[in-house]
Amino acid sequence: MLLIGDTVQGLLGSRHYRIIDRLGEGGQGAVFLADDGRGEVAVKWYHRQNAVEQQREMIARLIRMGPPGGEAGRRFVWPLDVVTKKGDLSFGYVMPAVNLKSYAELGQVWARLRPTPGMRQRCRISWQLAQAYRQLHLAGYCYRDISMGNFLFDPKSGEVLIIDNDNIGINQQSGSRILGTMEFMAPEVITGRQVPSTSTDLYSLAVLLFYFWIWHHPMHGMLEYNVRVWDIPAKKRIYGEMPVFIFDPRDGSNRLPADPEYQTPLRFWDACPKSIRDLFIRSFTDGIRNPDRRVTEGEWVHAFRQLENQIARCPHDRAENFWQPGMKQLQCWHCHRRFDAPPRFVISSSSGLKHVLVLPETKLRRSELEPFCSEESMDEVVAEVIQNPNNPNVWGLRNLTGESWQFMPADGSEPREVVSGRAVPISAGHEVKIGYQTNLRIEV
């Protein structure tokens, strides 16, 4: 292993990196903080048994090809250079340094070492994670080792980073000594029927999202509870040979045991929105038997972006609750009291219907009004809920698009133009035409 003060040399850029601190160690190697004369970077240095030529060539290829494009591509902490040390048979690679004061691992949240993200941040973390893997797959890559330890998130902002990208390969082309982390591997990889691919990545992504939302593995029920020796054969049986989802609506053989340690996932499942529960059920029932039925990254992105706009606080205890289409009232998951659902903006466009709760802090982003906008512009605020300064009981939706809207009052009176900077009153039945393809209706 490297020592503090050692210097390693880049093979691709001929730059030297001085080791200044040790950050951690994993199964393949250790990660160090280094200085290249211009700033801090991170260096992953492989254990000798993992420093094989195939790995070196794969990393060099990733550096040449570069990360996926767009905003999602910047969430990958991508390799920058291959490094060696004189007289050492091992090697490593350089990547950007990550500010670990801002970013957390899921395990740190479970241990209460870092704050638990709010519901809105959870939705943002989830769709950013899915969108990043979507861009990776569109670029022709497969990740091959999606797991809980390979992604970081900012609990406050919901921003995501994906680390340990040295096992990424070209889908259906690159060979690899890494099959993944067993708890996250698709059953066909565990049983040896398939090698890692974008299809098996979809299964691993679903497991990771389930861990993130339910804080439990989707197959850890009675079948796992009754295992006496939790060894490799037992894991292969539970995860690969006879996987049964703990919330399978048709097969109850792996329900959660009546044990206090297994009650947390049950509570989180009950609080989880039906739209997400349905995707998990599909992932771990049909998606196990038929890989073509697995939930795609785009479906996860769509579902979680919808939920980001459907969060209402309970007026009794301020707990965050999810509204779903058709609900007239919500029952708080924390205090169990009921409260009326807020009004909604119902936005119809070429991509279908979207529902956004009307709250004092509601802001509409470009992606809500323009479904096929670029990822770089999707978070741009194009409308906001405002309060009339002369009458606090009157609320409106201000146009921030830079273009005029057409406002159609609920009483059927003459439509009128709403220029940029002006607002339309928020009242049941009012409609707004935005551009050529988007209509917004106010519903209570």
Contents of the next structure:
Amino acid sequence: MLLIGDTVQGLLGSRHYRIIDRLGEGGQGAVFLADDGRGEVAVKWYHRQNAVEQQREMIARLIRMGPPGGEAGRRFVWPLDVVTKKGDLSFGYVMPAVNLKSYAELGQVWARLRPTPGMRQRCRISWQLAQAYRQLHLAGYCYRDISMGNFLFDPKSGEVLIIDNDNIGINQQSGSRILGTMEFMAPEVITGRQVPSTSTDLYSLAVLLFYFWIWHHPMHGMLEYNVRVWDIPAKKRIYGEMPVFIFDPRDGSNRLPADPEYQTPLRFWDACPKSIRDLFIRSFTDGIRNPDRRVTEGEWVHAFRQLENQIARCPHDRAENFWQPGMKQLQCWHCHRRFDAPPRFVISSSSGLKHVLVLPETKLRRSELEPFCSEESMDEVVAEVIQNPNNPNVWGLRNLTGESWQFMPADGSEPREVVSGRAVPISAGHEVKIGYQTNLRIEV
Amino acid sequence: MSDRTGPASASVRLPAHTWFDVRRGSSHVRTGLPCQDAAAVWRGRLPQGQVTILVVADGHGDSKYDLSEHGARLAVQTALHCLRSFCRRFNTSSSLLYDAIRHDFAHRLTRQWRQAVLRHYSENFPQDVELLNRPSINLYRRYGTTLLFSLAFDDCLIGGQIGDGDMTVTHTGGDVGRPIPAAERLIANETHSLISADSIRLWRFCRWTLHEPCLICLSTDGLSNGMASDESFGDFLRSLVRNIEQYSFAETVKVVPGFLDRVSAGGSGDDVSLALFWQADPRRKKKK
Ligand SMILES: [Zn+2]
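Starting from the form predicted alone, produce the coordinates for the form predicted in complex with its partner chain.
Once more the chain from above appears, this time first in line as the rest of the complex follows.
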């Protein structure tokens, strides 16, 4: 066991790390803050029973191969060095230190220790999470142990970090060690028919997203409620052998019980936008038995990025509500009152149709206008909604792309050029041509 | 093996190196209020080896919660029962047990506690048929209580908490660890308990590796609130450890009840409960 004040020895580059503080402990080991002479790092130290040679080899390999590339790859807090201590049979590894003041675990949000992220942040957190796994899978890895405990997010900014990356394996190659908590495992892993892979990761990702949105396990309904002896065989049955989704539209055998402790998921399910509910339903009906039907990381990314732009606040209580294409009015999930939908930008590009609600704070990012832009420029703001300082009822969309747009007024009059820095008035039926491929129409 | 709740007294022998007491607060004595705290210690053989469980609960102290003394007692009993059954059923590794506790303990316990409350109510108020047929939150609210537990075997400590109270691990060197960070970080000064809305999500759990002789201590907030500062709370814990080392565990705990009474009288006036486990050698693995 490590103590504050101990020094551990790195295997790569023979660096020394002095243990400064204890940060926390999980199922596999404890995490410490350490100083390597140049700055702060984190050290995870395994419980003796988890300190096996195979684990050490895996970490050494992950360090050698490096984290997945791109922006999303940086969200993995990747191992940097393996460490040992003289006279101690266990070992650990070094990783970058995370600012735990800004990042939270879902359990901390539940326990009201951290603020609940707003809907916009929830969308951002969700697509960032999915995007990170997509990048990991593209790099040929599988995570194998996706769960609530290794997912951190900043409730304010919506940034995401994935920790405990020591269980990552090479897809289809790594040893058959079954890892993780049963709650998040794909049924075929629980029943022993398959070893963890990118495909079973997709199932675990869906469970994690379900927990994040609905605050509940997708299979915890009547079947779980009625189990008198809650033990390993019972968990295997509920999660692996006969899993039934609590919101399965065709099979009602595992509905939520009418117990007050089971009402929160119902409330969140009702507040969850239909596009996401549909993805959950597919994940936990067809996707249970047919891995090919599982929702891919790309589908999650697409769906949550869309939603990020489709949140309208109820004028009565400021509750965030999701608008979905075709809606002229919304009914607030909180106060149940109706209100008119805000105007929309309908953007058509080579990747299809996209809807963005027109709100005072709306900004369009490059990825919304150019679906195939580079990952680095994705988040760059290329247009913003402005209000006329002399008449706040007159709104416009300012061009920040650096290039001119072509504005086609709704009344059919001559198209006009809108140079970068100038704005297009926001009014029903106006259209704007952006670049060669993208067309933006204002819908009211 | 000992399994009981309520104040310890000389006539009951507790297992080695464990101790607990529940002291009625000075203001409760003055106003004739019952003691609304409860505590228990259990130590025995389970698949994990020699397992020690400490539990304390603090029943709410307002007239709205007029049955909270029973709520606290039932919570302690239910928690002991539930934890022992988790140990038996999730016995292949400490990680598995910790996962099961983290994911499933809160809602299993809440449900069993509610059943126990309902049983208690029907035995004591059998005439109240209307409420018994349709038990509502108003019934459970009268039994409102916090709950705090720790479960230790070998070098593994697993703990959980809803609401106020303190769990500490004090080492011989004098350093005091808090497996579950103090609740002052709670948003908006809320108090959480088994009757809070969505209570199953308000639990906090911890796992902690014990690496040298140490004193695991659970107390209701009557103790820390009665102390002048965090520092004096730490001093008290350190003095316990010093005395255990210098004299013995049994000698040390003899003087604690008097001290707890003085804390209550000089401070909050609240009930004070304390449960202790001296883990003399966490590294020694039990032979299977
Ligand atoms: Zn509303």
